[in-house]
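To begin, one chain is listed below as structure tokens, in the form predicted alone.
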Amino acid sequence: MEAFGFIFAHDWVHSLDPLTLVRPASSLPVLGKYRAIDFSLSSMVRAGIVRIGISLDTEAVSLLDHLRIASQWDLDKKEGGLFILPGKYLGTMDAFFRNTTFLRRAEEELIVVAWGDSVYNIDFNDVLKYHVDKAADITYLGDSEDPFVFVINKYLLMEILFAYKDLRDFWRDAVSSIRSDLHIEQFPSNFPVYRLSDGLNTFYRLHMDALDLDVYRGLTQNMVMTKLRDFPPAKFSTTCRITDSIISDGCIIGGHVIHSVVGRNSVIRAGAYVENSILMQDVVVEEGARLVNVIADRYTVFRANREVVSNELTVIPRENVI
């Protein structure tokens, strides 16, 4: 069933600070080797959606770099493809309204709208079929007040845009004001969804839940596409011990890693201990360091014999030496 896609990725979410001080939530590294936006993009591509627009902030350098090679998602197309729509957007209405040219030029009539900060694995073909079978004006997934995906006819979307162009949020302001005049359906679903904009606890819970093999398979089945990196396979020394953890490519592991996620190209030296923690790319944990309940952003270095141990979650900003 033909449709095109639109992903909101322009919001800077302060509930995730300090992780989002230098990147939008859609650009957050997740599960060791992905970015949050990969899950929406991949779900669309697997459903045959080959025209996808992404609204992002002009200052979101990491996200621009991540998306610049469309072939990683099989979106280097002569017809359709990946459309980067940069700007300084005031909200979802503004993001739509300032990209009406993209909406008008799309040949497909249905549009799947998603938020790039959500981690899930969906067959959008099922959602589109449900929308058509129900003859709905809008079909949404998630909370009725704050969905993470919805399907709508692009001409209805344009009508709402021009009728309510002074409002800020498309769903909470515009759609809510005319809800009684629309046929709105909720797609029935029971798969896990993690809205990272909900805050650090949701980000942490995603990673701890994904250490269960069934949850991990549910989130990554049918292939989640991402930007490729030329890192070698992870290396494990004879001194390491790994239990219930995700270890990404490029890592060198000499210490103990218990119930944790370790991002690409990170180093955990002999005698180091990491438990219930999330380490992003290029983190170094030196000999004898001990981490429990820690989220460490990129380029963090934990010096030898340092301890960051707490019953509460400790978040370390990027490029710190502890």
Contents of the next structure:
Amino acid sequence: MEAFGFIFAHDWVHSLDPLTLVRPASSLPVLGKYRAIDFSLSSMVRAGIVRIGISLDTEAVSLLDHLRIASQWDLDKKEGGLFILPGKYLGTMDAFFRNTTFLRRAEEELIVVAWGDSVYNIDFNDVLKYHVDKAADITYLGDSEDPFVFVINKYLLMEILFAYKDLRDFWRDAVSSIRSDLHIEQFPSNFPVYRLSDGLNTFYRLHMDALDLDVYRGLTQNMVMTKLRDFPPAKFSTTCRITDSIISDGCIIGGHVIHSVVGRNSVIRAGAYVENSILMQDVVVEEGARLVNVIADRYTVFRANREVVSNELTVIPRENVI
Amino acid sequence: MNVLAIILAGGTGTRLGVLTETLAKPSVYFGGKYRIIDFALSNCAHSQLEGIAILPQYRPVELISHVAMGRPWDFVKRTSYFAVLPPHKEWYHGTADAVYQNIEYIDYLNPDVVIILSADHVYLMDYRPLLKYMSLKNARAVLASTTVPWEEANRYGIVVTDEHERILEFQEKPTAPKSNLANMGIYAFDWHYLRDLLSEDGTREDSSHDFGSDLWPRVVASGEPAYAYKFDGYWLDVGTIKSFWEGHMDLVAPFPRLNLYDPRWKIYTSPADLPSPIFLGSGSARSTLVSEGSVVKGNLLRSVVGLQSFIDDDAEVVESIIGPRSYIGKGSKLYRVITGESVHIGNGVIIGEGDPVPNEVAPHIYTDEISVLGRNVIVQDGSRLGKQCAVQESATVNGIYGSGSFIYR
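Target state, the form predicted together with its partner chain; input state, the form predicted alone:
Full assembly next; the chain just shown is listed first.
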């Protein structure tokens, strides 16, 4: 099925502050080694979609850095490939409207529109097939008021764009107002989807759910591609204890880790204790430090014997020393 | 200076037994996620060498698909000097002949200096100081050497030098070594000089066309001032099952002599796109490396687990090296086991029990209590294997086999 892709990687809501102060939700580090956008991007690539536009804020440096080497998603193409579409967009309508050149030049007629903040793992070929079989105008996945993916013919998309260009949101404002005139289908599915913009609880739930092998495998099956950092395998020293946890490559673990996700290149030293926590990449937990219910952003350092223990989630912003 | 690195990747690795039955030695997995050739390739990348020629021979397919266009090592350029050159005229008769048969290609690049490397060694080395040494000595031929324990000198090609590090003599696996300086198989030659040497060697009937045993002795005999550069970092010739196993035990040591965690000298390999390893239930790992995609429910001690392996409930894996995509069944106990990739070990299996008995087929290969399972081996539930056993690729093990057994396909 010939289709091209469009991913919204803006963050108009910043619902995970302070984590989203420094990056859009699409660029949130998840499951130890990924960024949220890897899931929509990889699902597209696996379905043979080789022309993908990503609209993002001009200040999304973290995301631009992540996407810098397109070959990591096999998107270094002469025809098609990865199109970074930066701008200060007001909303989805604006983001489409300012990139009509990209839409127009695409050779494919169908477009898969996705939100980069959503973590899921599906075969878009099934969605495209369903869309064609049903002869739908639009096929969407997720909430009918706020889907995380939809498929539409690009000419129909452009008609709606030009007819309703003063509206703000393509789906909530434009599509909703002409809903009765369109044949809209919902793709039937029951796989888990985590829309990170929903807030910190969704982000946390994604990680705790992933400590179940079936959920973890479901989310990461069939290759989820991400930016390589070429770390060696995780190393576990003589003093460590690990229970129900994900430990990423490049980590050196000497402490006790329970029911947690530890991101790439992190160090947990002997005598440290980490429970029900999410450590993004490059975090250091020194000897004797105790962490319970903590989300630590990248480059956080927990000094020896410090305690961050609470029944509520504690979020530590990037590059802090605790 | 225009430098071409030629990586000799033809090794059959016969002393790695069933691990290299259908796999060239440079393609053997090392350190969980790497293949042995990744070390030489990454060294080239970090040394900023741009001309790379890989010369495979034995079982080249997997090697060629692994290195592909050289992208993981950043060798992809608009004008690329990266090439994989399997035999295209006739089988390579020796290391020197392999280079000789590719004279046309090397002439086309016309390098000033050619560095000859082996794809069989595990080490982190910057080749630029070697090149600098070569020009400081104003030499046309230098080799890299490393000191080895005197008692092991009889296993190496030994270099005897004078006080200026000029090479006086070579001793191949000497019973009475005059020095403990081992030849690392890393050579730098002035291309025009090497070209003449190769052309002359190519016409000789009495030559085995090997750098170590033919070319170098003749270089020294001719009076050519050739020098031995001293390298003092970690260097492992993955020649035997024992050295392969010891290399992994070096990695799991608290302060490994081979530091894979140096951010300035990462080892690159082809990407596997696998999720981070997950530990479930009472699974544990101590002094152990676990690679991406693996699931650990059992217990690991002083072991290395390859990509996408599954260690099931209550399994106990000690001083073992588990190849990628392998499964270790519930309650199975492994002591000093090396597996190739995609090995399936059922439930309640015991490997590595009993007293060590010399292997019935190849006692010199399967030593040090280590049992080796070739790739795609299936060990059925409840089977037992002793120490120093070997199981051929794709064989099925069912029943009880004492130490030293050799199990055929």
